[in-house]
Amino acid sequence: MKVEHIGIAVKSIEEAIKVWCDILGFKLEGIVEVESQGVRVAVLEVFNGVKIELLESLTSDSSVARFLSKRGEGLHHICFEVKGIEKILLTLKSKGIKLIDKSPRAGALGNKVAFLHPSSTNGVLVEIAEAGSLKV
């Protein structure tokens, strides 16, 4: 496995693009909304194909909305490029982790995703992504 995305809940996009693009320098690949987990979602090219995800909420009860309501804006999980996704989460299960997502739903890029459990991993919010699927 290897780091894809680490997600960041921001309350507002373009203010964020404001620090992460104007002022880091980092490179707006494309922005993206995923209606059915309500939120947008802009991309980063950070490096060696590693990438920040700004996730903004476009609906009040999405879990981004619920995680800035709780936490404020900051770390929302990591993501991990994964083979045989499927396969993954079935060994993940056999060995006690708790899943979100017992199968694999579509991502904000089109790919395959599935989520552990914060309880099972320290806390921190854990995406799997199918490898090779991944486009703005």
The other form holds:
Number of protein chains: 2
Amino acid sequence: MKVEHIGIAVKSIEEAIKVWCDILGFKLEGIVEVESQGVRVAVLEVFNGVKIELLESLTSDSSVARFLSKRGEGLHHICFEVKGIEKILLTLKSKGIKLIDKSPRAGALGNKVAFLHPSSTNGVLVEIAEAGSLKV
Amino acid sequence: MKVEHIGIAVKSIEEAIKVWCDILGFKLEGIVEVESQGVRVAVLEVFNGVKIELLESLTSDSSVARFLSKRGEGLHHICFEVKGIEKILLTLKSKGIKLIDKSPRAGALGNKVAFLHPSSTNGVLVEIAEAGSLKV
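Could you drop in the structure for the form predicted in complex with another copy of the chain? We only have the form predicted alone so far.
In what comes next, the whole complex appears, and the chain from above leads the way.
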């Protein structure tokens, strides 16, 4: 599994871009709205193929809104790219990993994704995403 | 800048290894103790050159201990590999980024590292590390 992206919860994408792009120098690939999840996502490119996703909430009850309300801005999740997501979910479940998504759903960029529950992974929200078609 | 590693604060490295290595399949490269920072670090290899560091506190007053006490286990920091860390720190400071380390110090693996203050980077603890000599 390789790291596909790191998600960061932010209050305002526009303000965060001033830091992560204008100062730290990451390239903005695009901004997408994912209404089904109530988030707006800015995708930044990092040198070794890893992306950073800046996540802004579009609604007051999205998971990003709840995170911001509880913890403030900060690291939200890691996404690993996998091949054969359905089989991997079954394997992880059989080994005792608690799943948020028992079967894949459509991710921000149209690909198949699933989240593992942080209670099984040392407090880390882990996303797995099927390799391929991860384009903005 | 490329992502060098992602740091995860955990209560017990041995317990965390059961999840991240035995179930999720990452390879354990080694475990080092960094007494100056009061932490024990397990370095895991991820496919695209990014590492995961599982961080366990050796003392009750380390920054990892404070993080665990405040937030519980979870994503702790991201480290980016850079070239010319001293110049980069000066540039970041001149652009208004608050620095935890105004000059580099020795990191877990003997390389030059510095931390940026999360208040300047959307709540994310960012480490930068000089490229090269990042070996366990």
